[in-house]
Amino acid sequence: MTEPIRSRSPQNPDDIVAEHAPVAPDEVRRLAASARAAQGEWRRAGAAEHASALRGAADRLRARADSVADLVVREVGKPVTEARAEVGRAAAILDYYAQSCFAATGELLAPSLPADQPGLLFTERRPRGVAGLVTPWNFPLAIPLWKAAPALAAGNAVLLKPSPEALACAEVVGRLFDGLLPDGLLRVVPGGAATGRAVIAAADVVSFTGSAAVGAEVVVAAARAGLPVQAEMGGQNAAVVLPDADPATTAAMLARAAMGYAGQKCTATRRIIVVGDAAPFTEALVAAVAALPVGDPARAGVEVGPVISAAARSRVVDAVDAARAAGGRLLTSGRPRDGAFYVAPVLLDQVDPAHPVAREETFGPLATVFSAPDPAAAVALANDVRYGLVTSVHGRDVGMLLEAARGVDTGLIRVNAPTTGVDFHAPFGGEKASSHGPREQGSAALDFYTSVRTVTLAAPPPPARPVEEAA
């Protein structure tokens, strides 16, 4: 018998939030066939019905906002203030794509037809079919919905394979659409790697968010099947602090960007590069990190809760030990707490930029501090990793800020703003190993979940004149 998968509360690992038998590959194929059959009906339903379903789901989510936020806190350990914000953001995503159902689906061009034969040349965007979505646990509402909502708005069916650590939240996402969509159009398919591979094999378009290692496998599998694919795979994000940045304000901002939600965001600040003498800013940063409230994420005001699992906690502890063994200096305690998956925020300096802790994503409350002699050197250090998701630049001199921003090689560039935070109506994605394929969110998502047809519509030629009449 197949062992069920379980999600556990990271602040109370004895609390099993949800469990489900993995969906077997044969069952995934059956569900995909059912979704594909329903997709024809959904495509014919048209923009008004698509928009109505998405608005209805948004209204349901808002009506349940408090209980859903509590579930996010319980299942993935997100601090309650952030959990409530995610619920609001998820509803806003549904609203945005409800309105986008009425966006233009093509353009009118000048046809190259004979002068005596009028006609039209136009493009038309059509849904691809079944969208296979593989999503992580850290944004258990927002990420599934910023993938599913545009896919549905464009007329596709959806197979959603959520992270095993976010089963209950995924079930909430699925139930939002009960009775609003044709039967079988949207399916939540819990499982592990085998289920995920089956979803990719059964889909017509694939969207993935997760680790770089798994994302590379997804991209290869989709490419072999000839499927359009996008993969978002994290970052080793830098913040460049210019000499004229206000130390206290910037340090407080970066402390939250690095350590908030225990650093479990792909956009979290991992490296802080200070131009010039780093000591005064480092002192302010250590104080800002020490001031962050750490503890039970359900408690108001807490900003740093647990990491998601014992394995995640071990990765942080092991990374810190390796960095210290190589000469890194520990600036904060970084002590784990017994009985749950907590790790106190960790700041390191005197780390070799070539060390793995500075180059690979640990996905926990861990950041390293570096110094650079000038802005150009700071930007070069920021770019000198295989990832390219987001960089922030901080200071007052507009010319210096613009020069640094122009040199940054990431998909997202934030000036005097934290690396964290995403506008759901703007393109989201990175460069290098952070992303593969087209951008997510905004109108870019609608483009991804559709394919373009070019249609020539020529008027029928006039009937031939009888021979005797022509004479």
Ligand code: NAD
Contents of the next structure:
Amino acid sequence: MTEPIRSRSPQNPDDIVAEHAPVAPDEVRRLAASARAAQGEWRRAGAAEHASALRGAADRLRARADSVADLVVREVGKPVTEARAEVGRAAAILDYYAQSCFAATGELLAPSLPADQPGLLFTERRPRGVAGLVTPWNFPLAIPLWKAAPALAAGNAVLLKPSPEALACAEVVGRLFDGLLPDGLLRVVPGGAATGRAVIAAADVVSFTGSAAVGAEVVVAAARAGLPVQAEMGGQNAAVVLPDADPATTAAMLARAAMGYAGQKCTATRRIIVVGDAAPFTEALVAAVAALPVGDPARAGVEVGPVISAAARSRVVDAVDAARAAGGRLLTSGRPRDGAFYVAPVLLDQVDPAHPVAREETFGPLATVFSAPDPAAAVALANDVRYGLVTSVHGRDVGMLLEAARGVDTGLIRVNAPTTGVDFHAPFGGEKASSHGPREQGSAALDFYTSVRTVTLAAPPPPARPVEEAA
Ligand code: NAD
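Let's see the other form, the form predicted together with nicotinamide-adenine-dinucleotide (NAD), since the form predicted alone is already up.
And the full complex, kicking off with our chain again.
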């Protein structure tokens, strides 16, 4: 008998939020077959019906916004202000893809036909079939929906394999569509790696968000099966602070970007690279980090709650110990706090940029401060990791800002804005080990969940003229 998977509240680990038997691979195959059967009906239903289902789900989510936000707080420890913002964003994502159902789905081109044979050459986008979506726990509504909404808008069926740590939120996502879609079109299939692998094997298109290690495995499995695949993975994001940046406001922005939600965002700032003398800025940063309210994420105003699990907390503590053993200096307390999975924000400096703590993602409230002699050296240091998700650059001189931004090797560049924060209507994704395949979100997502057919439609050729007439 397989052990059920359970999600626990990180601020109160005795609180089991949801429990489910992992969906077995055979069952995944059966659900994929029924989703594929429902997909034909859904594709034929057309744009107005697709839009109406997505709007219906958005309305349902807004009507339950407070209770869903409370569930997000409880299940993944997201501070309540951010949890409410995620609910709002999830509803807006549904609205956005509802209106996108009416966008043009092809282009008209000049056909190469004989002069006496009028015709059209056009492209049309067709849904791919069953979208296999594998998602992490940290944005338990927004990420499943920014994959599922464009997939559904384009006429696909969906199998969603959520993170075991965000089971209850995934069930909410599934229920938003109850009665709005053909039976079996969208299925939530809880489970771990085996269920995830089965979803990929059963899908026609695969979208993954999670760690770089799992993402690499997903990409290989999908490629072997000949499936289109996109994978959004980790980041080791840098913020470059130019000498004319205002220390207090920039430090406050970076403290939040690094430590908000206990640093559990792929876009969190992990490395702060100060151009010139780092001491005054570091002092401002330490003060800004110390000022962040840490504690129960359900309490209004708290910005740093617990990390997701005991294992995640150990990873932060171990990373700090390893960095200190190698000469790193701890600028804040950085120790586990009493109870649950809390760990106080950790700022380090004097870390060798080649040390793993500087190069690899520790998915928690941990950031390292470096200094660089000039902007070019800061950009080189920012780029010197295998990841390439997002970089922020801070300062006033537009020329210097643009020069630094131009050199940065990431998919997202934020000038005088935190590395965190994503616009769902703009393409989202990284370079290097952070991403594989086409971008997510915006109209790029609709492209990904469809394939292009090129159609030549010609009038029947004119009848051959009788021989005597021709003479
Ligand atoms: P994870 O890689 O451990 O798990 C992600 C999902 O993959 C889960 O649903 C998991 O059950 C499933 N999975 C695990 N092994 C699998 C396998 N072999 N085959 C198929 N599926 C498998 O990640 P996580 O801990 O849930 O999330 C944190 C990570 O996600 C961080 O690295 C973070 O940077 C990244 N992330 C990236 C983005 C982005 O858009 N770039 C956004 C959010 C989170």
